[in-house]
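Starting off, we have a lone chain in the form predicted alone, written out as structure tokens.
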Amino acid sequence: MSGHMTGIEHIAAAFAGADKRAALMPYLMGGFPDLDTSRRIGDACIDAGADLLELGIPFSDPLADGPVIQAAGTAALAAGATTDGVLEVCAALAPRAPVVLMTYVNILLARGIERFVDQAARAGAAGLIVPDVPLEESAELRDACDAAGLALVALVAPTTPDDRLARIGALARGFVYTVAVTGTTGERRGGDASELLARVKRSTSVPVALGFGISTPEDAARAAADGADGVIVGSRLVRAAAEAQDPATEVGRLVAELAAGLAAPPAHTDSAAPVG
């Protein structure tokens, strides 16, 4: 993390400073295919234009993950990845870009919420995504994150009713992770997200990022056009990491394509110079 910014401030600066139509946040599974390669994948993402990183901690029962990311988590665990090992990957990447850890509550409970949050903060993490902690049970974790300067990132879905959206939005830290389609993560085409994004934006003052089902530069561009402040891409990149002989190079290539898809259009200039 640069300077003395808190994680929350680091995330805000990344969204505000993104030189694209929306901030680009690739997801990578920590420890997949191994810890060192996952660090190199993270570096490649940043080199290729990522504004933030979402770093998954592998878990044996990942309810929000689709088959590609589940398989990566299983492989990472089989290869010996541990939470401490992924926190070391976080520590290596965090000086270059905000890292938001994606994990599940059992991993936090296993070592104690305050201890986990403290260790994440020491590793330079900017925030946490814990999809199996509902709003009603999030106070202890949010308080611990607030005390450590970490953003506890909330998730909302197309099925989230307006009154609940308002409560989530009021307590949101860092950004709101908006799930574009119901179900688990994966590569599939979602519909027009503009209405959903507009609903979420009305509920909160923090940026709104769209994830789940975004895999191509065209998907990313459409998400930005629909109003997303950030675009999260996971399964497509994890699949590339699984299939490529050189995962870091291939994931970096894909992230560069996604960044190009989000490139801001050239500023309008009046090319008709006055004559005579």
Second form
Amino acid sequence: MSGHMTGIEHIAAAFAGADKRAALMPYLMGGFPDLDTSRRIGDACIDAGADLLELGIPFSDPLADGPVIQAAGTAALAAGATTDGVLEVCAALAPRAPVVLMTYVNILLARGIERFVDQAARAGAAGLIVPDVPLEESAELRDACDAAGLALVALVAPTTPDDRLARIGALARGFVYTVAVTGTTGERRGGDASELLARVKRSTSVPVALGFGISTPEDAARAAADGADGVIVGSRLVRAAAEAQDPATEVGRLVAELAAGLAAPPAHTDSAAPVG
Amino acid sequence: MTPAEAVERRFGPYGGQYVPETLMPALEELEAAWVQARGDAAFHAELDGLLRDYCGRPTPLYHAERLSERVGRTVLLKREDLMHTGSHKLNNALGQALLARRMGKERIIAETGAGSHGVATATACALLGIECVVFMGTEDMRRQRPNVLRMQLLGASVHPVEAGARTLKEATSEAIRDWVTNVATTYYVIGSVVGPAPYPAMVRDLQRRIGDEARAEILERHGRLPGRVVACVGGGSNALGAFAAFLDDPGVELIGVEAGGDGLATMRHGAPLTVGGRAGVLHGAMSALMQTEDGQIREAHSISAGLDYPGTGPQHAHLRDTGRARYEAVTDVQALDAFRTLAELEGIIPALESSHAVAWVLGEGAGELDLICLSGRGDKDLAEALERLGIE
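The form predicted together with the partner chain is what I want next, because the block you gave corresponds to the form predicted alone; please supply it.
Every chain and every other molecule in the complex is listed next, the one we just looked at coming first.
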């Protein structure tokens, strides 16, 4: 029972307690393909070894997302997903693993920032990722999250210069979400993230997770070898949820593979920097 | 370190920079480049020279006598339809393309609804020899076929956007996604007074010569200011360009005319300001929006692709709230009627967008001197309008 842990503490414990080289955080779109199936996908992720979950609340115009997650959001809305419905999915999953909600600022503004944060906290959410709220627009939201014990997760990108990284890292809560590539979410071959991760780690005291473009167990293992404390996998899993006959089973299978990739020592001679 | 004669980032509660972190350094770079360019006489000399010799500015201020007779008061038309490429859009596209070249960007992207901004950007890129990609919804590509061909002839590639209603909102989202991906090499020319700061203020400043020219000319020829300045509002760049010169003239009423579509009661419209749309964030800025209770953006509807947008420029929302400008809507049917009326009375075929401003003036009984910003010409709309009017 962790009833009196705050979301921030919950996230810290999940990173610290991960039995892998990096914590594994699958992304799933709430309400896709429907609310009940998305809850079952979340359960399957946890069963397969996810340490944390990133749960998307669909938005009509998701600027940071590539075609796969964009299409899933559109389909979720068409299937009747609402913010309240996804918060219920969150409430069902949160007792099993820390859930970090991911959505766009207009979803928050629609019910008011404080009210949204309060409802998210009551649904058991541990943190919040809002990719269209950069540092400059974040004060009110961070205050509300701090008051509710919710971690407002900061994003940094390859384009973020060091002085800005320092300002973001100092205010980061829970973990820093490092965007691995200059672009939107999606499966693609990324480069060596070790330099970027080292820069980010120098800027902050919280764990650093890597996301965008990570889809295979090899990608995940390389992210860990490059120094990521956590690995976020989204589009690959959402695509599986869209294509599979039995989405929960298939996503669970893929998450188990990713977990195995992170459990093993670096495969072959990856000439990767010595770990630890 | 430029002493910050800062570019406005907020207009009251509206505006801001709600974009992914990847773009924040690019917005900072853009703002710094713009502050530097707007203080540089050489930049202005080049832009002014091109606007005069290449674009045909200043555009005429035309006393529309038969239209004036019809409505019982003097009506003046600011003839942006006579500008090169057929609309006011080139004022902005050319200014931003020059800025892109100053910044050393090798690739320009733009979104377009009606195609006017796409054509303007493609034109500026042809002139300056810069690669150009224009994002356009496939529904708009259907409605505005001639502009698609024009862009291609000018050497731009038109990137079809299939998402959602396949109109301006989706094209803008896709352009922003491209910018997030290619930000190092690419300059994004936004076509209206929308988007994250510094765009709304920068685009307004590039369009304000519409108002500056009109104000000087009307003072010289009529010895007075207009009673009203009337302009259509989608994102709102021609309106804000016209309004900007009159903001400090309290006697001049400013009227923005939005797309009433099938009627405000139907939800099939593009009039977030008129219906009191709640503040929200779309495409990087907070402004009045058409949205659901849950904050999902609604699809707009207008016969004119350029007004078919569920948001609007943040400064317009602020002008509405402060009462400095008034926003009203006219329907598709009224706009079509004005399209035909202006053609018959004055021999001028207006863009369907601009027809909204004309329609408002036609439907208004009172007043003594109206200045309409005729933001563009209607050649691009002939197929759509003639079909709707039942003329084959």
